[in-house]
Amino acid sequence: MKKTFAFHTYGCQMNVRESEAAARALLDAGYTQAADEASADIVIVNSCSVRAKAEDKALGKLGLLCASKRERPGRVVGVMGCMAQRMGDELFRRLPRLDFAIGTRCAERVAPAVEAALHGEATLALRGLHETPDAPSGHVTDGGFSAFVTILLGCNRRCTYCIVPDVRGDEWSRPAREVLCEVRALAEAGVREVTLLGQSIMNYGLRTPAFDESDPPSPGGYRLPFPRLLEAVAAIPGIERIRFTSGHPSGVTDELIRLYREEPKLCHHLHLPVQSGSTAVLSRMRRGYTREQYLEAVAKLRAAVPDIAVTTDVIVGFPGETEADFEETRTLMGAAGFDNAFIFKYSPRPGTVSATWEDDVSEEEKARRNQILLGDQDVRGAILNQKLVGTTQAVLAEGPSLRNKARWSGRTSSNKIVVFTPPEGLKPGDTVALTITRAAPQTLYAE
């Protein structure tokens, strides 16, 4: 009987994509996907290191899985991703029953590691972070209508709080031809929406070449690599929506703004992490922009695309953040008019610059600031969403709602979640015109 496998994925969309690539490799090697994690012969945890809490969750999960080997001695338990890259062989000391640890940029080594584990051999595989990575290839689409496509790996920004460059390595852009070939294959398989991924995605093609002289010129006259790639993806038949994440104010160029204005397939949503509204804190974070430059980027976007939704990430309690700094973050969030915000309490990551500084904002104060910003965002989100009541929105249907299977959910171009009663014959991936009847801070309701 063929061995079965399951993945448990933590962290970002790129981790989801890399779990897909590893799953594809296991299927190609003759393994089968388990109906659920409990029944799987092989369980692989794809880990995240961005925050300490993410690592704690992954370690706790691995501990339970390794303990399950007492009753199931033939079970294989492995870990891949950022935490494996950061901790290396320390994982085997903490988890003696662990079978393998595979770092970032080398998901293709998961299948050989599983084979070795089945023969009683442990594997530790960490790729040098200055080496050219193996880009994820092959999807497990299950007839899905939406897919992630990685176009850039690594990050060169070196923000003082961020461990990503240490676990993901240098920026490397996939060749445009390779990306477009993958998107065409997805479109032929029925995918209608693609989300392009990269830690610093707007730097696509700036550090390592993505186009060469033999590639056809941009019909729209785009010279910068990232808008040029977006234009080429939009030209692929069958693709109806294009998203990307995550952005940086420096990437809000005139060319990108023109593409937002002119290309209907490019969704009117941009995730643009700000992290702080204080220029002094932004400088210590080494973010590369001031408060004023960030707000200018948002203003340029809104002037060109009035209905664009802007979402963000914010860190509260960064070392040295005063009450005045925090109030500057509050006022920036109000001025930017964010449609949604993901707010995190600062936690030092080993090996980063800020980890050497005093973590001088108490946990109680971090929690207080976090709750204030969440409350502000709920009020802001409710006001913004209320303006959509009575409008008709094109919604890409995703399927039954998690809370009520009689209702479905989907997303607008601006990434607003809409819950609605499905018309007869509707299928996931269909686009349906819906009239918004009610609004909540994070959700729209429609008929």
Given for the second form:
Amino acid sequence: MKKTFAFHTYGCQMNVRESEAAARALLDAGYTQAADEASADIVIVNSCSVRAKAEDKALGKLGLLCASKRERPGRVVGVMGCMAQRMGDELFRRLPRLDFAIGTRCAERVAPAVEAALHGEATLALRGLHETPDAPSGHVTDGGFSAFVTILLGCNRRCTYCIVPDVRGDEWSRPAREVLCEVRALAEAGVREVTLLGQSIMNYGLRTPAFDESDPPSPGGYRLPFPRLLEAVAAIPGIERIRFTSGHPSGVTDELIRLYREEPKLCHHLHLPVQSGSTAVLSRMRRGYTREQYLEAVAKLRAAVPDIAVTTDVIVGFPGETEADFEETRTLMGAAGFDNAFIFKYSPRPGTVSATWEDDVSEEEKARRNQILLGDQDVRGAILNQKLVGTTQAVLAEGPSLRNKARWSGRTSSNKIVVFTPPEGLKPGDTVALTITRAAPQTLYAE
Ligand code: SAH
Ligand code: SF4
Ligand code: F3S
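Next block, the form predicted together with S-adenosyl-L-homocysteine (SAH), ref. the form predicted alone:
What follows is the entire complex, opening with the chain shown before.
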């Protein structure tokens, strides 16, 4: 009997992508995907360190999984990702039955670690944060129409609150040739939509080179590596939609705006985390822009691409955030007119600069500010979605909707979810033109 495996993935899309690459390696090594986690012989937790809560969840999960080995002695339990990188061998002290811990930038070590665990050997694998990383390779496409492609690893921005540079290491751009080769293979396997990933993705090719003389010049004359790469991805036959995440105002350049206007495959959605609307807080966060610069980037983009959706991340309760700072975040969110926003309560992370400052906004106050912003965003989202009623949208069909199997869901170019009655013969990955008939804060409906 082949051993079965399951992944339990926390954190961002980068982790989803790395779980997938590790799953590919396990499939290639002869293991099979378990029907569910409960029945799996091998369970791998891919962990996140961005907030204390994310680590607590992964540790809780691992505790239960390790305890399950008492009834199932042959079971393999491992951890990979950011928390494994941060905690290293401490994880074995906390979880004596743990079989392996594999850090970031070395997901290719997962399959050998599983093999070793089956022979009773534990593995701890960590790669230095300044070493050249391995990009995740191998996809599990199985007829899927959408895929993640990592183009930029690590991060050098070092925002004062953020653990990511300490767990993901130095910023490193994958050579464009390698990225394009991966996207071509995906397109040949039937993938229609790619989402390019990188923490500060617009820095692509700025710190480490991505193109060299042997690469063909950009047909559109793009000189900045990021728009140039997007243009080259768009030229790949079969690819119909390109998305990317996350943006930074400094990357909203004239070239990127031109590409949004000229390249129909580039989806009209930008995830542009703002974190705060107060310049004083932004400066202590070391974000590298002011409130005005952020709003100017959004205004420029909206002027050139009127139907673009802009989404964001916000942190409430950063050290020293006053009521007035918070009000500035509120008004910025209104002025920017975000289509969606993820609001996080500040969580001090060990080793970061801001963790040395007093975490002086109380938990109740963080919760209150969080609720206020969520409430505002609900109202804003509902109004923005209402404006789309009566418009016709190109929707990439994803398949039966979770709640009602007779209806399908799909996404607009602006990344809004549309629930609709599928026309006959529709396949996942097909694009249909739909007239929006009804809107809810998070969902659009079409007949
Ligand atoms: N690289 C991305 C963000 C990656 S982390 C960017 O800079 O755009 C995802 C989000 O988690 C961040 O945008 C931020 O809003 C939130 N976050 C990061 N560190 C945090 C912390 N210490 N406490 C609370 N939220 C945090
Ligand atoms: Fe963290 Fe800032 Fe890098 Fe984003 S840009 S990953 S918030 S350090
Ligand atoms: Fe979390 Fe690591 Fe992503 S800390 S948000 S999984 S980069």
